[in-house]
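Quick heads-up: it's one chain on its own, the form predicted alone, in structure tokens.
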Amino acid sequence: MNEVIQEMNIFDLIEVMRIEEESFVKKWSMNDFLYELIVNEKAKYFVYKMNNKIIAYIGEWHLEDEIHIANLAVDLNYRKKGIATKLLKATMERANFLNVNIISLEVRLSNINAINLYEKIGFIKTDILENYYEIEDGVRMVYKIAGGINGK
């Protein structure tokens, strides 16, 4: 089985707007993607592909002190086979690499099985954002490459 991730380009979206219309209730549009792979310049976004076809991605903002993650999502067939935990190992390899020591990211405050995944990795609570996701509340979580929030 061939796995790699790699930076994505305009030519993947089409597979990744099938994976966020499947992953979302409030979706990104195809604009919001073009968006920000041509003109948001703090924006990374990679693509997860196995046997060349595209299962999952990660969109990064790379910020000055941090990377905050814009969205992660996964086909709906391939969940639980560990796949979102090898994004975001890959991001924590690239803050490591930037000299960057903070991840951040909001997740749905119902979205039970990704708080675990984060929290699993080493991300904890920092906030409850009120309305966040406009019906629902959003929670803020923070992972710390050394020392301080996460120990590590």
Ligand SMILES: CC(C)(COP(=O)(O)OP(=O)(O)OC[C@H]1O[C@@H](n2cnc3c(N)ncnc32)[C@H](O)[C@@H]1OP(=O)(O)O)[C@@H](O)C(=O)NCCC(=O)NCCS
Second form
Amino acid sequence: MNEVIQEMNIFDLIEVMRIEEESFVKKWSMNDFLYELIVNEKAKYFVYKMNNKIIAYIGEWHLEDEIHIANLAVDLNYRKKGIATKLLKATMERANFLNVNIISLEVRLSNINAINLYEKIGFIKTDILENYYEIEDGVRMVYKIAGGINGK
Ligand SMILES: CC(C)(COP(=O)(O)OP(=O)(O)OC[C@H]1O[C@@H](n2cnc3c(N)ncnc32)[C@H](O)[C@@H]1OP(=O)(O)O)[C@@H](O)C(=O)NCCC(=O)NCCS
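Requested next: the structure of the form predicted in complex with this ligand (the form predicted alone having been shown above).
Below, the chain from earlier opens the complete complex, with every other chain and molecule after it.
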């Protein structure tokens, strides 16, 4: 099995959109991804490929002092095999390399699978975000980088 994590490009978007559509109630459109890849200078997106097929992706915003996870999804047929964990570990390596203090994200309070995933690799819940997803609450979660630039 050949597995690789690569930067996402616009030619990946057909496959990425297939995964996006099976993964979320409120889905990003092709235009949302195009904006991220072409316009948003802070955005860095990565795909996880197995034998040249896109299985998962993660989107990050590289802000001054943190990496914010904007999107993460794994192909329905490949879940619970540690792939999201691999993508998040790669994000952690980038955070270390960039010397930022935290990795942050928001997730629906009802998304127990994702909350379990984030907690398992060391994220903690910091804030409840009331009505963040229209009628549903969200939760902000943070992973603190040991030895981040300000040691916060
Ligand atoms: C959440 C998601 C990204 C997890 O991806 P994954 O590759 O299946 O996750 P992993 O295999 O790395 O799982 C690691 C841990 O996460 C938790 N987890 C993942 N899926 C779970 C599930 N279905 N039920 C309970 N816990 C789960 C478990 O703690 C798991 O560890 P374990 O396998 O030892 O039990 C995937 O289910 C997905 O794409 N969901 C739809 C999109 C989404 O919700 N994205 C996150 C938005 S914030």
